[in-house]
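This document opens with one chain alone, in C-alpha cells, the form predicted on its own.
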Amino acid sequence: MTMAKSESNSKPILSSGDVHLITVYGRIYCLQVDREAMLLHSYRFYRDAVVQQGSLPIYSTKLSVSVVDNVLLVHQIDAKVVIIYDLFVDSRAPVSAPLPLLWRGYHGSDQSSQAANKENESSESSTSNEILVTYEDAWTFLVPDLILDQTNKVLWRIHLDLEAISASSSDRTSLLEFLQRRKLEANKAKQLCLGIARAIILERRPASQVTQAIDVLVTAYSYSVKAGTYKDIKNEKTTATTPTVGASPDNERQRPSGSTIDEEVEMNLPSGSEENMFCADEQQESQLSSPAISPDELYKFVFASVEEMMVEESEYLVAIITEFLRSISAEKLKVDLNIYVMTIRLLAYSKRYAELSLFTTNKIIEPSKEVALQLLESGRQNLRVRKLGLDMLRQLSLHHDYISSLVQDGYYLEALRYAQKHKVTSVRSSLFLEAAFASNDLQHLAAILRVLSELIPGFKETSEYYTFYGLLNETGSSVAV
C-alpha cells in the first residue's frame, strides 16, 4: 500500500480503521486512508492481482465510507458532510457538491408510549422534537450502508436522496449517466431524468449539450432492452424481517413489536421538499426495474410537453429532434411516429418548406400514413408539400386515403380513374358524384355516372344513380349517360 511519510515519522503506521473493503458493481475494492497525504487510495481485487485504481482527495482526518446502490459515500466526519463518488466512471470527480445527512423516521427509543401517536405525524414534525447529533463518537459504520448508533440505541440505514444530488450537480450529462445506473429507486431516477431533459431544452442550452444528454438516455435504453431489465415489476410490501422500514405510517406499522432497528438516514434535501422524497403514493405504485426511458416516453414527456412553449423557436427544437432521430437510428430502435408528425408541424409553422421536402425525400422522416396525412394538412399553404403527402399515400398503397384526398382537392376524375385502375371499391360512389355536381360541369357528372355504371354491377338500380341522373334531366342536359 502507498503511504506518505512525514518528516517526523519515516515509518507510518496503518491502523485497521484506515482500511475498508467494499463491493461496487460486483467489483471488490480495498480503500485505504492516507492521512499524511490526505488521500483515499483505492485498490481493486482481481483473481490473480491487486491493482491500485487511483486516489480520491479527503478533507477530514476522520472519515468512513458507505456504499448505497453501488455509489461510494465518503463521510467527512469532522466537516459532517458526505462526498459522493461513482466508481463506474473513470473520472474521480464527485457526483455532486458535498451534502449533509438528513434524519428520517426517528421517534425516540425511550418514548414507546407515544409511538402510536407519532406514527401519524410527518417526518418533519417528529424529528423537530428530538435533539439528534450526526457523526457522534458513538457511531459505528457498518459496510455497506448501516450505522450503529449506540447513543439512541438504533441502527440507521443510509439512503440516497436523488433529488438533492441532482440539485447539487452542475454537469447534466454526467448526472443523467449517474441516474441511469441507479436501481434501488429506478422510478425516482427516471422522473428526474425526464425533468432534466425537459429543463435543458427549455433553458435553450447549446444543441451539443442537449445532444449529449439525449445520447445518454437513448444508449441507456438500448442497453436496458438488450439486458432484459426494461420492464415493470410489482412493488411488494416490506416484511417484518427487513432490518429497516421507511418513514411512511404504513411501513411504521409493519415494525416488529418492541423493535428499534428501524430508522433511516437520507442525504439532505433542499428545504421544503421533504414531501417529494417520501411520497406514499409513489411507494405504492409499480416500481421499475430500470430507470431507462423509451423513445416513446421521450416524445410524450419531453418533446410533446415543450412543443407549445418552443413553437416560436422551432428551428432550435427541430435541430434537437434531428439529433434525437440520429441517435435512435444509430441504436436501431423504433421511432414513435408522432415525433415525425411534430417535426412536420414545426417546419411548416416556420414556413421552412424546402427543408421539409428534404427531410421527406431523404427519409429523415420515414413514410407512414400519419406522416402523409400531416403533410397534407401542413401543405394547405404549400402545394409542393401537399403533393409530397399525396405521393406518400400512393407509394404506401393507401388507396382509399389517396382517392379521398384527390377528390378533396377537386381531382375527382383522376381519382375515379385511379379507383378503376386499382379496383378500389371502398370509396363511396357518392363522393365522386357530389364533387362533380359541385363543380357545375355536367359533362363530368355524366362521365362519372357512366364509369360507375360500368365499374359497379347494379349501380343503375341504386338511389344514387336515380338521384344524380334526375339532376341531369332537370337541367335539360343532352349529355349521354
Given for the second form:
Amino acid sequence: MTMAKSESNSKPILSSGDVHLITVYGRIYCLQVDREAMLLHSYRFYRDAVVQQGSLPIYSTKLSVSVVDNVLLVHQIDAKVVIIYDLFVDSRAPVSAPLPLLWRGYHGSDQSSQAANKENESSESSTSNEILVTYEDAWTFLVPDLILDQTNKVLWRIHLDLEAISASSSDRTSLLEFLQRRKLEANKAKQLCLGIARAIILERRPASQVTQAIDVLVTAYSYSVKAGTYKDIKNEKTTATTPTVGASPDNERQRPSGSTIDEEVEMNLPSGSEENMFCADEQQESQLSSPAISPDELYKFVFASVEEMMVEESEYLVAIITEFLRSISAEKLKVDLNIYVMTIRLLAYSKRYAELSLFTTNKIIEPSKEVALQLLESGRQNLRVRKLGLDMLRQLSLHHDYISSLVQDGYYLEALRYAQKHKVTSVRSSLFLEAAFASNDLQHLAAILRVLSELIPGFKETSEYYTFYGLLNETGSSVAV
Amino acid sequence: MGMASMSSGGESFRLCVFDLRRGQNEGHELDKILFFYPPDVTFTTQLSLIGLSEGLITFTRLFSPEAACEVIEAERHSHVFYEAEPDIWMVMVVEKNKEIEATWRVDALRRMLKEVHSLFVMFHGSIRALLEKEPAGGLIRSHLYPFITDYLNDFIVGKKLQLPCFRDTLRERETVQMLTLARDAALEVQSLVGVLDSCAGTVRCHSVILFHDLLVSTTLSPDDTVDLFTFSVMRLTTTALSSGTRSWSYLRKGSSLSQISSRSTSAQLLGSSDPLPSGNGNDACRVVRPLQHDKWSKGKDSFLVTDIWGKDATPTICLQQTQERVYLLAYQYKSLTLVLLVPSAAIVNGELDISFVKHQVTENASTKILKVEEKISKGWGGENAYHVSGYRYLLVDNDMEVSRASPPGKVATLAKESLLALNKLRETVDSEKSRSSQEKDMEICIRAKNNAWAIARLTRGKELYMALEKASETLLDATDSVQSFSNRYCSGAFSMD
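Okay, that was the form predicted on its own. Show me the form predicted together with the partner chain next.
Expanding to the full complex; the earlier chain stays at the top.
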C-alpha cells in the first residue's frame, strides 16, 4: 500500500482505524485512509490479486465508512456530513451532494434497548432533534451499517433516505442508475424513478436527456428480467378490486386477458399476499426485490399520466415515445398496445399525418384492433388515416369491423362483396339495405337482397326481406330479385 | 444560341405557358405569353398556338367550367392542356409520327407539366404571385425561361427530347418511391428524425431522408414530399451527384460561362436568346436557376454545397402546405441523403445561424446517421429489391402519392406488344378515372397481340397495373396470379373475387 509522505524521512504509519474492509455488490474492497494526501484509496480483492481501484477525496481527518444497500457512505466526521458513493460504476463522483445524518424514530434514552433508525437526510426536512449530537466522540462505527452510541446508550442503524438523495442530485441519468440498483427499498426507489421520469418530461428537458433516462430504466428492467429478480406475475385474484393508480384515459381498454396487473414481489413470498403494489405500497415496500420498471408500467405511470398535460406539445412527447419504443425494441421487449393508440392520438392531434402513415406502414405502431379503431377515429379528419385503419382491420382479418366500417363510409357494395367472400353473416343485413336504399339505387338494392338471401339462411323469411322487397316492388322497378 | 440549336428538330415539340387574364386587348396579345419553347419560333407561330389553345379553353368551358379542355388530338399533333393555376395554362404539343416509339400516354405528359410547375412553385412561388409582383411580366418570364429549359434538358438524349413514352408505362411521375423498412430500422430512422426536428432550437424543422433514390422518411405533407423527393432525386442524391454524364453541350457551356461571371450568367445567357419583349435582364435581380446541372457537390462537412443561389448562400424553398419559406440543407453520408428544412423564423442572422444548425446536425445527429445508414444498407436488397419474378407491375397509392414498380431493367425485358397493350390499358383507365371524381373499383384485363395479359385493378385510391407474359393460358390463370400478388405484396388490397 502506498501512502503520501509529508517528509522524505518520516515513515508512514498505518493504524488499524485507517483500514476498512467493505463488501458492496458482492465484491470485497479494502479502503485505506491517507491523511497526508487527504485521499481514501480503494483496493479490490480478487481471488488471486489485489487491484487498486482509485482514490476518493476526503475532507476530514477523522473518517469512517459504512455500507448500506451496497452504497458506500464516507463519514466526514469533522464536517459532520456523509458523502455517498456508488462503487458499481467506474465514476468516482459522489451520488449526491454531501448530506448530514438525521435521527429518526428515536424515543429517548429509556428505550435504548430498541435499535432506532438513523437516516441520511437533507437538513431542511429534519425534525426537532436538538438533544442529540451527531458524530460524537463516543461513537463507534460497526460494520457494515451500525453505530454504537455510548453516550445515549443506543445502537443506531443507518438507513438511506432515497428521497433526500434524489433531491440533492442533479444528474438525473446517473441518479436513475443509482436508484435502479437499490434493493432495500425497492418500492421507494421505483416510485422515485417514475417520478423522475415524469418530471423530466413535464419539464421539457432536451429529448436526448430524456432518452438517456428512458434507456437506463429499460435496460435495468431488461437486465432484471434476465437475472430473474423481476418476476412478472399475472394476478388473477385481485382483478375485480384493484384500481389502477395514474389511470390512463383509456383505462376501459385493458389488455385482452382482463385487467391483470403486472406486479413484482419477492420470489419466496407466499402466494396469498400478492397484491397490486401500487395500492398497498406501504406494506409491500419490503416485498419488492427490484426497483425495475416494466415498459407497461412506464406507459401507465409516465406516458399516460403526462399525456393530458402535454397535448399542446405532442410533438415533443411523440419524439420521447419513439425513443422509448426504440429502446424497448432494442431490448426485445413488448409494451401495452395502448401506447400505440396514444401515439396515433398525439400525431393526429398535431396533424402530422405523413408521419402517422409512416409509423403505421413501417409497423412502428404495431397493428391491433385497438390501433385500427383509433386510426378510424382519428381518420375522421383525414381520409388517408381512415384508410390506414380500414386496411389494418382487413389485414387482421377482423371481418366484422372491416365490413361495418366500409358500409359506414358508403362502400356498401364492396362491403357486401367482402362479406360474401368471407362468409360473414354477423353484420346486420339492414345496414347494407338501408345504405343502398338511401343511395336510391334500386339495382343495387335488388342485388343486395339477392346476395343476402344466398348468404344468410332463412333471410327470405325475415321481415326485413319483406320490407325491402316490398319497397322494391312499390317503386315499380323491373329489377328482378 | 446553344439552347435553340439543340432543341429537337423544330416542330416536333412545343411547350408554352400563358395567362388568359393578360393581353385581352388587340395589339397586346404578346402579353399573354409567359413562356414558349423552343424560343426561336416567330411570334406569329407562338400566337397562333396560344390563340388556338385559348379558343378551345373558352369553348370547352361553356360545357365544363370546372375542368376545361384536357387534350386535343389533331391529325399530326397532340395538344396536352394543364391549368397550372387559375387562368394560367400550360400546353404541350407533341408531334405524332409513324414511329412506334412515339406512342405516348397523355396523362404521363400532363404529369410532366404538373411536375415542372410544382417544382417551379416550390422554388419561386406561384406564377400568379410573380406576375402580381411585376405586372409587366419580365420577372416571371426571366424565371420561367431558365427553369423550364433546365427541366427539359433532363429529357434530352443526344440531340432529341425523349419524352416519356409507352416504355415508361410502368412508372408514375409525381409519386414517391419508398424504401420498405424493418421495424427496428424504422425506429432508428424516427429517432434520427426526432433529432433533426430539433436542430434549430425551439422551431421545429422538417426533414426528408432518402437512401439511394428511395424515400426513407418524411415529415412533410404528401404534395411537398413529392416535390422535394423529385428534386432530390434529380439533383441531390448520390446517383444524381455521380451522373455527371448528364450534362451535354449546353450545360458545359453554361457552367464554364457562369464561372466567369456568376452574377449575371443565367439572365444574360438566356436573355440573349430570348426573343420575348420581356425587357428584363437589367432588372438587376439575379435569376436563380435551381435546376441547373452539375451545381451540387459534397462539401468537407458532408453537407452538399452549391453556388446556384450565390456564393455561400443557402437555398430556400416554399412549402405548399404551410406557405412558409424554409432553408434547405442537404447532408450526405454514403448513400443516405438527408434534406433538412429550417424555417426562416429560426434563421435570424443569416449564414451564421445556418452554420449553427449545421453544427447541431453534425454534433447531435451524426452518430445516429451512421447507425441508420448501417441498419438500412444491411437490410437493403439492392437495385432489384422490389422485383417479383414472373411479374412486371406498377403499384400506385394515390392517397400517399407513393408508387412502386418492377425495376426498369426488368421492365425492359417485356415485349414491345405487352408494353403497348399496357400503355393502351392505362390510357383507358385514365379516361375512366377522369370521368368521375369518385374513387371506384375497377378491373380490366386485356389480351395483347403476343398473348400476354395486361391487367389493371383499381380499388379505393390504389392502382395496380401488371403485364403477365408467362401466364398466357387463360384469363383465370391471369387473375389467379394477380390475386396471389395482391395477397403477398399488397396485403390483400386488390383481392376481388
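Definition used throughout: the rigid core is the maximal C-alpha set that superposes within 1.5 Å between two forms. Since the structure is predicted, the reported quantities are computational estimates derived from the model, not experimental observations. Residue numbers count along the first chain shown, from 1.
- After superposition on the rigid core, the Cα of residue 31 moves by less than 2 Å between the two forms.
- Once the rigid core is used as the reference frame, the Cα position of residue 40 differs between the two forms by less than 2 Å.
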